[in-house]
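Starting off, we have a lone chain in the form predicted alone, written out as structure tokens.
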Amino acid sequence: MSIGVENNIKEFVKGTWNDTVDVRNFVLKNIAPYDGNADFLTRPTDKTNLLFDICKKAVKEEIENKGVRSIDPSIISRIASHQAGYISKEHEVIVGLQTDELLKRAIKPYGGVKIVEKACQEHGITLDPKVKDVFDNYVKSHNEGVFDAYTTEIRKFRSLGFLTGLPDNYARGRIIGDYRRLALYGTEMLIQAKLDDLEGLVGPMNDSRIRLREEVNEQIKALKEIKVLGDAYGLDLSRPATNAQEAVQWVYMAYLAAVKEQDGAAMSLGNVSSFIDIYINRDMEAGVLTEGEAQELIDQFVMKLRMVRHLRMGAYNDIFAGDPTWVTEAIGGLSLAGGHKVTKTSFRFLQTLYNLGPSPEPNMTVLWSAELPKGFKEFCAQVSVDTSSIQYENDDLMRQTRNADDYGIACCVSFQEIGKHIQFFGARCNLAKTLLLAINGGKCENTGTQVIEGVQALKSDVLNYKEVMDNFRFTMKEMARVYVDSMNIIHYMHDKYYYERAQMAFVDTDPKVNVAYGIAGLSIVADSLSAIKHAKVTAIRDENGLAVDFKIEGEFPYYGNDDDRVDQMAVDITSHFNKQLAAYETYKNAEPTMSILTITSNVVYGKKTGATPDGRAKGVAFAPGANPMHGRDTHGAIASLNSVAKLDYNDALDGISNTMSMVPETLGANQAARVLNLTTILDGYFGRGAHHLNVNVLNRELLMDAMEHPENYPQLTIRVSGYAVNFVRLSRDQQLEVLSRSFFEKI
């Protein structure tokens, strides 16, 4: 293939990204790294700050009726199915809204009617008859789909809570399409380099091919769309972006298309910041461009990202609070070749978190490497310890893991090399529950349904480590089993009725797939095989023989306090499990790999899980992700994190969440101090192997206000598993929860 591409401007270098559809070798031809301080930014221009304005009297209508201010029921969101829609368009320099009007949720029933039917309900709005009679009596859903092809089994599993928040009644978000491309190539060029790949797609017509040509004509149509899309707002996308203002636009535009049509559980952005930094650099040391002018573009670009939204049943908001999007850019890292990627407009990201105040969106992280100029670094941590609201990853681990460089983080933690790696997500394992399985001879330690056969009865209500473990090696192994199959089925299924053309559009024809798994309730099945091994631990059972507490006897240590008698009990489940999920045929031959994480479904997890042998009550919350449970890492900060950094990457590559919170007094007596003793805290954190950090700097006394009067912090915002909330939009449950953590007081 050849797609003949001249320098759209003659000071760009010329490489293989001339000649085929190669981004990452464009970047690394132009890109101008940078190794000062922040000294540069500059505040929002006057045009932003109006902008917002408008944008911020939205959203607290939004809030004031019910999280939702207002539904289009009839048209269904394709990329180019609303008319163009402006926040005001005389002050935008970055143009283009989902609907026609900001912050009006469109109907996407390919997923499935239903849901679209009971989230217009629970506003007041009634789906348009026409849409529900089409979608009811001549086309098919993905939900549909997969709930024609579940087994009795899965649906246990599922309603039970073993197999939780599967994207089965959702779309799967977690791909990343390569939305520089557009930018780069323009969609003439992108359609003639997918008709170039369908002419290399010939017999043997197998399924796999059939599949394949099927949607890379697909994949045109929606390149030919977002040609509409553009013009709808007056931009030329069938030609490259010649300047930063189009560089901008048509990325944007290229994400705007994906957003439209499908409403993923994470829509993440890719690594663009150091791509349009060429631009921008190219335009100002030309004088066509200052850095206010600069900085304009970012604010408004992240605007737009910020007011992206999708139309929710509230049952969703249980699992995924706050109204998340999870658009995740990943800024920063090092290249394989040498040298790291921070750019000014890596500054001009996180600089946003200033001049439109704190925000969940878009999900700002950071690719963590020692070698990063300090003048990054330091800048990180001062947005950090003022906002809460950056995340960081160890762009070592997961750069020399995977030999890739330009790559992004789907969804929270998950690695993603942009363009050429796509993901299928699968939400996760009850571990603890698949524990209880262990206890209660294969039962539903809440309802005493048998869940699986064959597991042997104990010999005694005083547990025994060896007993437990076997059995527990047993329900784990058919957990992965009923896992995997449900996987499968749901991605099929979302291919066959809810394919994500325009995201794929801006994907190699044929990307390696990973499939991914995840668990939650780690912290309580280490603690809780520590407690069974190290103290004395009887099951107190009811008439039916279910264990619904226990009672422990004796000291037993407790994860997350460095301490190798219960830490490598979790460095060792996880390695089990990820052995067993591994153990199975996947769909298109994905790459299986699995998450510690838990999003704000922990506290969804607490209530469906009964009591366990650690002595943690039933219904309590899980701690997220692979956090020790609340108030037992009583060792200070370090302790806590050289607990988590011991769990292996390579067993768990969809990613390792980890989220710390600490009293701003904890890291310093001031500003400078905080800033040098997290820049420590997160060089030596990473320098274990650990993975990711979700850091929170701030006082539970702060959160507490906030829960009582929260019309006075509508942008507060905290890192919870892997992504950020507005506090004020979490449930009161899912406050309190977040209030029970550790808030270190001593590192």
Given for the second form:
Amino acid sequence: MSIGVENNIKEFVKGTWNDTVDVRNFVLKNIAPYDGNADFLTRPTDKTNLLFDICKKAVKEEIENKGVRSIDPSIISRIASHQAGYISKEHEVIVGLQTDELLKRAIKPYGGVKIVEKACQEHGITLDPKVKDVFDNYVKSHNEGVFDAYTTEIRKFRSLGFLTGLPDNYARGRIIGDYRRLALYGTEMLIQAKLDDLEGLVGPMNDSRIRLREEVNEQIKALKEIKVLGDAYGLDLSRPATNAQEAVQWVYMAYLAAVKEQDGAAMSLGNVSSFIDIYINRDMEAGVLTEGEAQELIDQFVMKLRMVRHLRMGAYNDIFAGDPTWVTEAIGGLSLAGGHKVTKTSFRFLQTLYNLGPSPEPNMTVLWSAELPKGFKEFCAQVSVDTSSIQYENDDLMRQTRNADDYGIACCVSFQEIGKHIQFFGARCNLAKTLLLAINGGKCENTGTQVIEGVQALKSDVLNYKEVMDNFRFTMKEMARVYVDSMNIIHYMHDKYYYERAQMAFVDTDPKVNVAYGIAGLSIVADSLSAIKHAKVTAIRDENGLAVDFKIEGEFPYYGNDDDRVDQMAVDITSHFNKQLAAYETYKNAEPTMSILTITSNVVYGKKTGATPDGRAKGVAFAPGANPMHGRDTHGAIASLNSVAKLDYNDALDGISNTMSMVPETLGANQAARVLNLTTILDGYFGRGAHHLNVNVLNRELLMDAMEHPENYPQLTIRVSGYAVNFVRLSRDQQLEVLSRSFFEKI
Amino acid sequence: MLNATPDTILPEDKLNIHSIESFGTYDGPGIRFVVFLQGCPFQCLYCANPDTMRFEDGKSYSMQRIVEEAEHMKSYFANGGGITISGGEPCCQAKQLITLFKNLQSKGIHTCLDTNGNVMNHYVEEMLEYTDLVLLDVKHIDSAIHKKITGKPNEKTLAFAHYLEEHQKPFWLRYVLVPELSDDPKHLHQLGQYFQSFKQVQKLEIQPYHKLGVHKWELLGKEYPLKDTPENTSQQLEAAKEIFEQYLDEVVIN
Ligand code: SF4
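Okay, that's the form predicted alone, but what's the structure of the form predicted together with its partner chain?
So here's everything in the complex, that chain up top.
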């Protein structure tokens, strides 16, 4: 393959990217790392302001209309299904909407037509009978496929809340296409590369080979449709982008194709900023683009990303609150060779949080390294203090552990090498309930249903650590087995009925696959085990022998205070359960990984979980992700961070999420001190091998006021486990839970 | 009360602590691991931590554990951070602190002592050998008013300052600016003049008076003596800062 980039400006530095699809090589050959500070940044242009005013009005209407502005109930969303849509055509430098109208949501019934029907109904709209007829009588959905294969056992685990949030009635998401490829190569060359791959995919024709040939042909069809999508907007996507505006536009079109086809829970963008920077830099050097125009491109791109919507049922909000899309963009980091990848466009992306105001989307994720330039670190910290809209991940840790530097963050916190790797999302299992199974002879603590057979009854109501641990190891083993079974079914069916052809068209033909399991309730389990071991815990049982409450006598250490006596329990349980999960065969030989991440579902997990031996009452929300339980981390912020930092990334390669909330005065006496202290915390925390940190710098009073007067805070953003949400879009329960979380305040 | 100090009754390897704050941003340079010790010979009218006053309360805490926790914090100490022992009055447990500070210093951890300067004995002297920085709280320059605020005159505190100066121990002055009680410009000038020639004074921190501790007095069933005192306005703080700046190189509002 040879690249004939038509440029009348400077030629890019050549490399292997000219002969084969290799965006990483292009970036490393052409990147212009930036070591300076944020002084060069500009405010939004009039055009951007005008467009964003229209968007803000539309979002307001959306919130007033129960969270959905309008729905197209007839056209099944595909790459090129809808007419072109605009916000205000003459002001848009980056075009493209998911449907023909701003914030109009499209139907994607391949996940399950019943869900789409219900979502329409909840907003007073009737799903087009033709669509219903097709899916009722002719076409099978992912959801139907999964339930045809689910066993009685899996159904039981699912309905009783041991396994929750499984992507069996919504799209799995998580797969990141290398959307930069469209800009660098255009569809024509990408199709040719896929055709070449196909030539090599010959017999013997076993299951996986047959499936792969079919998948690659689906990808080629998707690329052809992407060309048609471009035509609708007057763009020739068959060829590479030739300037900065086209580069941004092309990347966005590739992403748009993905979010038109799929409504995956999380559909990340990847790491596009420094790629785009190469084009911007070249145009600016040639004198054909100003800083104001460059910022305008990024502002308008980001604005478009903020307007991405999926049609969801109301119940979906219980697990993923605030109507998230997880357009996660990873910014910064180092290359394997050691140089940093911060560019001026890294700054420009963060600058959108000022130019367009704070926002949960796109989910800005800074890949933090001790070696990042000072000016960038300080700007990140400043943006965090001002907007609470950034999360941080340890680039030194991921780059070294995974031996890769061109990666994005799938969903909230998970490493994914762009274009080389994909992920099968697996929601999570409830580890606190798994512990209760160990105490209740394998019965569900709420219903008394026998969930796991063969669990020994405990000899005494005074819990014995060794006895409980023996049972717990057994229930974890069983939980892992059922969990893996369900994942295999889900991803088999998702590939079969709802294959991500638009994303996969931008991924290598035979990528590495991770299956991403997850756990919830780690801090509850650690504290419970600590109580059983260090204090005296007596189970109080009802007439059916179920432990409905626990009496605790004596003191015990809590996870979150840098105390090894309990922190080590959290470490050991994580490692043990991860090994259990890895013991089983997986669909497509996916490599097992595990996360400690709950997103906002820690509230719903808590609701479904009875009283626990740590003194937590029935129904009380869990701590999010790997966080210590609210109010128990009494030694302050760093001790809390240090407890979480002990969890080994190798035991939870899908990510270890931690959220830190702090009032501004605690962080420092003035803005300069806050910025310095925050960068010091990040260096310190990641220096201890920690993986991820959400940072909120907010007042509790402000949040309380926002609960009472949501109309005054349409853009108030807070970081929760792995992503950010619009505070006013959370349910009251979730808002209260955020308020109850450990806010680090000065005494 | 001083003969009830715990350093004679506590085991060698334990401190009697009130609480721990691993993210201190107000008690010394950088990020501080702050250990609040229990017990104070003063009875300040505005004490924000009245629950640290009684020597009989508190919990015994292993110094080994303090060292471990502080060591885990080394990666956060990059900008001059370290450990700060505050209180209560830490000098009342100086005997234990000698071992602790020695140990911490040998591990490269910056040691800081936040004291009201009222206790001086051979233990305190030895402890100061292993102290990198002292935060000396001077409650008032006028001994009579000092007594009104704290229950004790200020001579010992001023002697403490002289001891630090003579032994070339760097220190920061800390001054709580309480409206109507300690903000008379006349006294601020006096304080400035008094310390003007001290070479070891690196800076003076004005601590704004706040009422965040009032609920703790209520919890203890005590009446808060300064109920009617307002918090500082920013003009008052700036005015005090200007006065101190006439005498001292670095003055900050904390
Ligand atoms: S010296 Fe400090 S701890 Fe002691 S009473 Fe006064 S303010 Fe409270």
